[in-house]
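First, one chain by itself: the form predicted alone, in C-alpha cells.
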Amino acid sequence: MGSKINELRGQKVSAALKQGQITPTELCRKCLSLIQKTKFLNAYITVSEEVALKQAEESEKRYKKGQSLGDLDGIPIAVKDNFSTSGIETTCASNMLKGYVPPYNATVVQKLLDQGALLMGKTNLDEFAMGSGSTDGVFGPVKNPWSYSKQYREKKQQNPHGESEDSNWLITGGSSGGSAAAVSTFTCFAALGSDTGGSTRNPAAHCGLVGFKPSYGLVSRHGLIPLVNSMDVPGILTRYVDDTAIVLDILAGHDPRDSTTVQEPVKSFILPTLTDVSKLCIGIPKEYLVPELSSEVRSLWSKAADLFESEGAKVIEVSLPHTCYSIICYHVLCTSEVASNMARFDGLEYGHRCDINVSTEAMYAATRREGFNDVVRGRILSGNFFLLKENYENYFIKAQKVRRLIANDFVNVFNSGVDVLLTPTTLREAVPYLEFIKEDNRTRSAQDDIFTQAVNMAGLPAVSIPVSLSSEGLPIGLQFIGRAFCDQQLLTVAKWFEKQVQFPVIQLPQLLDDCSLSLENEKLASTSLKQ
C-alpha cells in the first residue's frame, strides 16, 4: 500500500530507507519533482540536483552494502542561501553576491553532508536575512504554501473578499521563509535556516513547522555569512520535534573555527518521551501581552497554558520587566553589526564590482549602491549613525548595557524554579502579500520580532511549535524558551506539547496526488527511528 509524501517524518523515511522499502535515488527524484512543480512558489534560488542525484547514488551504494552513516543518510535537506556550499553558488538573495561561488562548507553544512544527506538545493530569504517577510530579496518573494492548502482554500470560500486567487498569497514570515516553504512542501525532510531575531522561528510559525533556534554557541556560525555576530545562530526547521532533535545531534558541538561554539563535549540530544510535566514549572511573561496580540492567538496561549495545568505542571506568570526596551535595543545593536560585517563587501576581493574606475572611493561607493537593496543600505546608514563617535556612548554602549539587563531578566526567572517559558511565536498567522508590503521592512521587523528577538541578546534556545488552525484555516505557533545550554530539555517539553495538540499535516491536493511513495503503510506505522 503506497504511503503519501506528506505523511512522513524524517524519522520513518529513514527507517524506510534501511529496510529497503525506499532506495535514496527514487527518494531524491521524488523530492526534486516536487521541487519542480512548487517551483512558482519560489523557496529555491538554486536546485542543485545533479549534486543531490550524486549524493543518493552514493548513499544507495552504502545501503546496499549495510554501511548506512546514520539517520541523515539518504535524507534530502535544504540550506538557506546564507550558508557558505562549496561549488554551489551562494548570494544571500543579494545582487551583491550574485555569481558567488565559496570555495568551502560552512560547518553546519559539511557535518550534514558528512552524515550522508543530500542537498536539494539553497532556499531564498530577505537579502542578507534582514526582514521579517521574505520579500526583500533580489530574486523576488516567497509564496506561503498554505494559500493554496486546502484548509485556507476552503475558509476563503465560506468567506469570499472578492480578490482574485492569484494577487492573494500570504507570506511566508522570514527571513528563513524559503527554507521553511520547502520543508512545507515536503520538498525536503530538514532544512537550515538563520535565527538573528526570529528568522527561524517567524517562518515556522507562519508555514506550520517546528522552527528552532539553539543556545548561542551550541551551533557552529563559520561559513554562515555574518549579519550580527553576537546573535547568529543556525536554525532548524523540520515538520516534527524528533527530526529537529537528530539534525541538532548532528550539528551541535565545538568548531575550532568558531572561537564562539562551546569547549566541552555535548551530549546526544536523541529525546527522551516525557509522559509527566507535573515536575515541570511553566512561566508565562506579563509582558507579553500586548494589545497588538491577536485575539486568536491569545485564546490559544491561555489554552496551552492550561493543557500543562490540567496535566499537573505548575503555571505562573512571571516578568520580564526589560522587554519594552529589548526592540529599540536590538535594532541599535543589530544595525551596528551590520555596518560592521557589511564593510567587506567593497568590490575588490569577491562579489558584485561596478564599472566605474574614476577612483577607489567612486569604485566603493557605486559597487554598494548597486550591490545593496534599500533595506541593507538604511541599516548600513543607521549603524554607521549609532557608531559614530559622538553618538558611541549615547547609542551603542547604552544598548550594550540594556542588553545585559534583558539577559538578566530571563536569568532571574529561570533562577526563580522556571523550567521553560511559553509565549506567542507572532502577533497574528500569515498575512496576504499585499498588506504586508504596505508597511516598510524597519516597521514589519519591529513588529514581528516582538516576541523573538529578546532570546538572540541573552543567547537562549527557543522554538516555535505549532499548535493549531486559525479561523482562516492558517498555522499558528507558539514559543517556547529554554535556559542557555538546557536545549535538550527545552526541546523534550515541545515533543511532549506537540503530541497533545496534534496539529494537521498541510493539505496540497494539487500538487502531492500522485506524490505517493512506495512504502508499505503498515510497517511505517510501528517503525521507530532506532530499529
The other form holds:
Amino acid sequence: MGSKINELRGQKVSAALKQGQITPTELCRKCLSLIQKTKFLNAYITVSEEVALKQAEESEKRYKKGQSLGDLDGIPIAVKDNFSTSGIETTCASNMLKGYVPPYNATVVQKLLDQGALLMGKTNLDEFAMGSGSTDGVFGPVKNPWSYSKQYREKKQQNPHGESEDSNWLITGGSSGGSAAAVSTFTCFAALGSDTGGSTRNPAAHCGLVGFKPSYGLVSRHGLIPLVNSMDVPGILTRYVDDTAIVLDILAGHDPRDSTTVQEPVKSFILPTLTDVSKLCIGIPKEYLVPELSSEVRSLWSKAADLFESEGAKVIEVSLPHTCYSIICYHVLCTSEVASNMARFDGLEYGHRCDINVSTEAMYAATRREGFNDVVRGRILSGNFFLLKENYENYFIKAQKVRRLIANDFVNVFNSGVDVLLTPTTLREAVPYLEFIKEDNRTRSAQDDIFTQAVNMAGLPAVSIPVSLSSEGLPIGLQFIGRAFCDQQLLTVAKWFEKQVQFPVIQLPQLLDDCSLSLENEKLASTSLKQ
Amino acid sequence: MAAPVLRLGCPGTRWALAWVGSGFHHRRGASIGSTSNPTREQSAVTQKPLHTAQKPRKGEHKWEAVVGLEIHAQISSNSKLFSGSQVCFSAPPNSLVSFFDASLPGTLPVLNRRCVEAAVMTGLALNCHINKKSLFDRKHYFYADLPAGYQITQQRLPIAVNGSLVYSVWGGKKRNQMVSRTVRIKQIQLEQDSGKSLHDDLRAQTLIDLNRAEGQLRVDANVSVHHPGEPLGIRTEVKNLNSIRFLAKAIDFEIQRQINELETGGEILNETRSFDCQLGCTVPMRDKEGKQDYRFMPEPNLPPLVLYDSTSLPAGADSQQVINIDQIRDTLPELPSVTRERLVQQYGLLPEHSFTLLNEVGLLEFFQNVIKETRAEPKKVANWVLNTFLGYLKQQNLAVSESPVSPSALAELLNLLDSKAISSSAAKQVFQELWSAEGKTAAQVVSEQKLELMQDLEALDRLCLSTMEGHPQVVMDVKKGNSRAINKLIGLVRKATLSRADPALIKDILEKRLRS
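Please supply the corresponding structure for the form predicted together with the partner chain (the preceding block corresponds to the form predicted alone).
What follows is the entire complex, opening with the chain shown before.
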C-alpha cells in the first residue's frame, strides 16, 4: 500500500531517504511534477528544475556511499524570490529586478545547499515583499491552495454564494505567499520566507502551515534583499514544528557578513518533546483583543488558552500598553528604511534601465517609475518625507522612541514571569482575492500586520501554528511570541500545542491522486524520529 | 566604493585677518608641510595655508576671514572600510570591487578593524576626545558614482571629537620668527568613499570607477568674511580641492572675491563652488542647484561601534573582537611636535630647521644617521643636510631615498672637514664629486683631487712671503690701514695653494709677517 506525499513530514522523508525507501531523484521528480500541476497557483516565479535534479543526483550519490550530509540531504526546499541565489534569477517580483541574476548565494541559501537540500525554485511575493496578500507582485497574485481543497469546497457547496469558481479563489496572505503555497501543496518540505512585519506568519496562518520568525540577529540577512534592515529576518515555513527546528538548526548562528548576527555560538535547536506544561506561564495580551477580530478566531484563541490551563499551565492576562501605536510607528520606520534601501535601484549597476538618456537624472526618474509599482513608489515617497530634515524629529525620531516603548512592553511582560505570549496571527481566515483588493495595499497591510509587526520592532521570535479549520473550511493560526533568543523554548511550546490540536492535512484529491510514493506505511511508522 | 576615508572638520577657524586697500594682499606664512607621520590623513590637517594678520593702515576697513576645512584623507589600509576588497593604488578601474562595493542587493557592510584603529590613532594624535560609542549614518543623494544611493558616514556621533593641533608659522614683523598657532578639530569621522566619475564630454558619457582607492586627499573649504566684532558672514563651500597648493590658492581667491563683492555692494550666496586650477578662480557649481537634503538616517546594518580602554575592557574579552584605546595610545609613534622639540633641545637646532627636517620624507632619519657617524657638531650637520644635501635633492627632484650620497658618505666628509683635513670649499667640491661619482668615498676623492689642506707650515709661510713680495702695492694698502686689503692677499695665497690651505691659518701667517 502506498503512502501519500502529503502525509510525510520532512523528518520522516529524511529517514525514508536514509533507508533507501525513496531516492532523492524520485522525490525531486515528484515535487517537480507537483509544481507543474499547481502552476496555476502562481507559487513559483522561477522553477530551478535543472539545478534541483542535478542536486538530487549528487545527493543520491552521497546516500549510496552512506555519506549523507544530514537531515536535509535530498530534501526539496523553495526560497522566496527576495533571497539572492547564485546563477538563478532573483526578481523580488519587480520589473526593477527582472533578469537580475545574483553572482552569490544568500547565507541562508548557501547553508541549506551545503546540507544537500534541493532548490526547487524561487517563490512569488508582493513586490519587494511590500504587502500582506501576495497579490501585488509583477508576476501576478498567488492563489491559496485551500481554495481548491476538499475541506473548503465541501463547505462552499453547503453555502453557495453564486460566484463562479474561477474568480472565487482566496489569497494566501503575504508577502511570502508563494513560499506558503509551495509548502502547502507539497512541492517542497520547507521554504524560506522573509518576515518584516509578519510576512512569514501571515501566509502560514492562511495556508495552514507553521510560519516561524526567528529572533533578530539569530539568522543571517546577508543576501536577503532588504525591506527594513532593522526588522527583516529570514522566516521558515514548514508543515510541522519539528521540520522548522531542523531548518533553524542549520540556519542559526553568526555570519561574518552580517554584523547584526549574534557572536555567541548557538546551541542545537532540535526540540525535546514536552510532556508537562505545568511549569509554563502563558501570557494573553489584552490589547490584542480588538473589535475587528473575527468571532471564530477569538473563540479559538480562547480555547487554546483553556487548553493550556486545563493541562496545568498558568495562563494570565498581560498588558502591552503601547500596542495601539505600533502600526503607525511601524509605518514610519518601515517607509523610511524602504526609501533608503530602494535608492540603489537606479538603473546603473543592475536591473531595469529605461531608454531615456537625455540626462542621468531623467534616466533615474524614468527607470524608477517603470521599475517600481505604486506600492513601492508610495512607500519611498512617504519615507523620504519622514526623513526630511524638517520632519526627522517629528516622525522618525518619535517613531524610534515609540519603538523602544513597544519593545519595553514585551521586556516587562517577560520579566514578570511570562514564558510565551499567545495571540491570534490574523484577524480572520483568508479572504477571496476579489474582496481583498477592494482595499488598497496600505490599508490591508495596516490591518493584516496588526498582531505581527510589533514582534519585528522588538526583535522577538514568534511562530504561527495552524490550529483548526473555520466554519468555511479554511485554516486559522495562532501566534506564540517568545523571549529574545529563546527560540528553542518557543518552538518547544509550539510543538506541544501542535500535537494537541491535530490540525488536519489539506486534501487536494485532484492534485495528489497519483502522487503516492512507494513507501510502506508500516515501515514509515516504525522509523525512529530521533536523529 | 568604500575606500576608507577619514573626515576631519576644522570649523570656524579664524585664521585670517585681511585688510582692504589698494595694496591689499594676502601673505601666506611658511607652508608647514607634512610631517614624519606616515598616514595621509594627518598631514592633511597640518598642511594648511595660513593668512596671518597684517596691520591695517590707518583708516582702512578691516576684514576678517573665517575658514573651516573638511578634510577627506584616505586611510592606509589593505582593504576597504566596509568590504573585504583590497585597496591598491593605480589598480585597473573596477578591478577591486566587491559585491558590496557595487551595492548588489542584499549585501551588508562589515566594518574594517584596521580603519577603526587608524581613526582612533588619528584622534589621539590630534588631541581628540575618543567617543567610546559612535554610530554610523546613511547620507542620501543620487549620483552615478554612489551606487547605493547613500554613503555610510558618522554624522551624529563620530568616533572622535574636540581635538586641536598646534603648528608653527613664520611670524613677527620681518616674518622670520616661528609662531605657534592652534587649529581646532571639530570631529573625525569614518566615512565610505564614493566612486570616481570620469566625464567624457566628447561622447557625452560618464565612466565610473568603483575601486575608489586612489591614494588621495580631498579638501572642501568653507570660507566667509566679516568685520571683526560683527556676526559671521555668509559662507561658501569650495569643493574637491586635491592639493595643498590649490587649497591655498582657492582660499586666497575666495576671501578676496568675497571682500570685493561686499565692498562693491554685492552679496555672498550660500553656495557650493569649485576651483578652476587653470584660471586660479572659484566658480559656482552648476549641478548643486538648491539645497540638498541628505535625509540622514541611522545605518541599521552596523551596530554601534563600541571602544574600550583598559578600565572598561570586559574581563576575558577576545582581543580580536574589541578595540582598546589605551593599547593604541601605546603604539602611537612620537608625534612630530615632540620630535621637533627634541631636535631643538638635543641638538640645539633652530626651530625652523626642525620643521624642514620633518617635512621631507626620510630627511630626519638621514640626518640622524649622519649624526651617529660623525664628530661634527649637530648644527653643522643640520646646515649641510638642509642646505647642501637638500639643495641637490630639490635640484634633481629626488626623494631622500633616491639620494646617491649615503648618510655614511656624508658623515665621512664632515669628519674630514671637522678635523680640518680639508677646507669647507674643498668639502663642497668633494660633495659634488660624491653626488656624481657614486661609490667613491670622501677620502678617495680628497686624495685623487689633492684637496687636503696644506699641513706644512713652513711651506705655507714661504708662499705667503713670496706673495707679499709679488704684490707690494697691496702690502702697502694694508699697512696704510686698509683692513680689507688683507683679504686680497689671503685669496692670492689660497689660489697659490690650489685652495688647499685653511684661510684662517693663512690670515694668521700674513698678519704676523705684515707686523714684522
